[in-house]
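Take a look at this one chain, the form predicted alone, written out in structure tokens.
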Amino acid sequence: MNYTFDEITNRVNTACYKYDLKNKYFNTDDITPMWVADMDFKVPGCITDAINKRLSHAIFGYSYQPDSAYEAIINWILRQHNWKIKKEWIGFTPGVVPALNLAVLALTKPGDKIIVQTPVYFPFFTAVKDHHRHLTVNPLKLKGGRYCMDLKNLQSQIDSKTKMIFLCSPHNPTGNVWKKNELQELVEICVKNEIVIVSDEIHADIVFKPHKHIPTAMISDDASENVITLMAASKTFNIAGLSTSYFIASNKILYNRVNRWVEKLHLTMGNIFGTIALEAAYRHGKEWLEQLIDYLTGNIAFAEDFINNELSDIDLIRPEATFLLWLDFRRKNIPGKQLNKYIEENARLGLSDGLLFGIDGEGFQRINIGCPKPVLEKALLQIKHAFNSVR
């Protein structure tokens, strides 16, 4: 079946965070929002068909995750990532961000140090600081247009109070897909120092050829015992609003400690339609995903060509994964948040300010390209005209 991703769907008045809260975040409705990390594509029919079938029952009482949901996850991860997991390793949470917070509560105590690698997805910061843990920053290095880990700096940050590291894999906002040797070196350091790795792998399925996502827990037996993996179908199939994700931990002690917090907060029942959507997507959504990746690959190629030819003093960090582009505006010499404000006011675009992702993001902007190509083209033209006007 051929799917179309060029259709522009009006999302206004659907309680849509990205579109219906423009006035709240930008003080105007006259702006194209390309900041929130969900896509503007309709989900595959297998999801809506499954939800509609369940809707016809017309009773939506308390629910749980049936064996079929576990089976769908196990089979999907085996097909996608060649990782053989077991049912007893899987626990459910309302989202990956809640799972980050649950891991902090379950496995650390106030005053413990948790490492993040900046620039990085900004809820990592609050998951540490909101629970009175100490945020330790291990900045990534940009070399030859690609980010890499600074493991020497990482080792210098570690002391007896360092208990956890948040890994973003694939990486948001840079689009990195970590290589096997990078993950191996990180795992070795963490195992040696008894540091738990909480690996956010929510973007694992949206990876561009020839790159291949490697689940961190697959790296070695030591990794399997030391990693909690966070995953979801939400980014892959654009179902974030259904609040359904899961964590994977083969280490029974780690699993039980995290799952105990899920139980303490009474989060175990799940979302009926989230579970149904996950099952349908993982069982029947492979063809849709393949065509989505082809479409996103085309959007990246278009953006790269446009930027190289029309915005030559802006640099694109070419993503290896995700539907997010990390744009380097530093040659524009516009300091701090003035850059984001300038783009809002002159290009009429709502992008994610690089500073949200840490001080290392200053001078950068994140743009969501999970949209029909005409929307992306219009956005890039607006950036061009905004900066041409100040020459």
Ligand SMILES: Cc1ncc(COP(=O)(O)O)c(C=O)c1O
Contents of the next structure:
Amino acid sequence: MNYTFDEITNRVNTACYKYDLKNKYFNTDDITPMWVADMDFKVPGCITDAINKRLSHAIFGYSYQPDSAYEAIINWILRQHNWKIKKEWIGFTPGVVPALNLAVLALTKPGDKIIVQTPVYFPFFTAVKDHHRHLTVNPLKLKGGRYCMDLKNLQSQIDSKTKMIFLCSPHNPTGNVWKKNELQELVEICVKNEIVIVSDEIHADIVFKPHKHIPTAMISDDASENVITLMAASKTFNIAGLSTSYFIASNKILYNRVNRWVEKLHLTMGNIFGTIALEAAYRHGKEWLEQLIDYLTGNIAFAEDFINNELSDIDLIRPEATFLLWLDFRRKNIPGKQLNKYIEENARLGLSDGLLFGIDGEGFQRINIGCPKPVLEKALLQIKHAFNSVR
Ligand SMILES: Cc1ncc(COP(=O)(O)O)c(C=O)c1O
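What would the structure be for the form predicted in complex with this ligand, given that what you showed me was the form predicted alone?
Everything in the complex follows now, all chains and molecules, and the chain you saw is the first one.
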């Protein structure tokens, strides 16, 4: 079946974060929003069919995750990532960000140090600080257009209070798919120092050829004992509003400690429609996903061409995964704190400000290209005109 991703769907007045909160976040309605990380594409019919079927039952009492949902996850992870997991390693959570917070509560104590590698998805910071843990920042290094982990610096920062690292794999906002040797070296350091790796792999299914996502837990036996993996169908199939995700931990002690927090906060029942959507997507959504990845690959190629030819002093960090592009505006010489506003006012675009992702995001902006190509084309033209007309 052929899916179309060119259709423009009006999302206004659907209690939509990206469109209906433009005023709250940008103080204007007159922008095209290309910030929060969901896509402007309709989900595949397998998801709406499954939800409609359940909807017509018309009773939505307390629910739980049936065996079939676990089975769908196990099969998906095997097929996508060649990782053989077991039902008893899987626990459900109402989102990956909630799961990051639960892992912190379950596995560390106030005053413990947790490492993050910047620029990074900003809820990583609050998941540490909101629980009075200490944030240790290990900046990534930009080398030849690709970000790398600075493992030497990481090692130098570790002390007896360092208990956890948040790994973003693939990495938001830089689009890295971490390579085997990078993961191996990181795992080795963490195992040696008894640092639990919380591996946020929410973007694992949107990866561009020839890159291949490797679940951190698969790196070695030591890794599998030391990692909690956080995953979801939400980014992959554009169902983030259904608040459903899961964690995987083969280490029973880690599993039980996190799951105990899920129970303590009474989060176990999940969302009926979220569970149904996840199962339908994982059972029947593969063809749609393949076509989505092709479409996004086209969007990225278009953006790269446009930037190289028309915006030559803006640099694109070529993404290996995700529908988020990390753009380097530093050669424009606009002060970092003014850049997002400048683009809002002159290009009428709502982008995610690089500074949100840490101090090393200064001079960068993140643009969401999970949209029909005509929308992207128009946005890039608006950027071009914004810089041509004034500077
Ligand atoms: C790395 C990463 N983790 C988690 C999330 C959000 O997860 P959830 O909506 O399941 O809390 C995002 C969304 O952009 C993300 O990029």
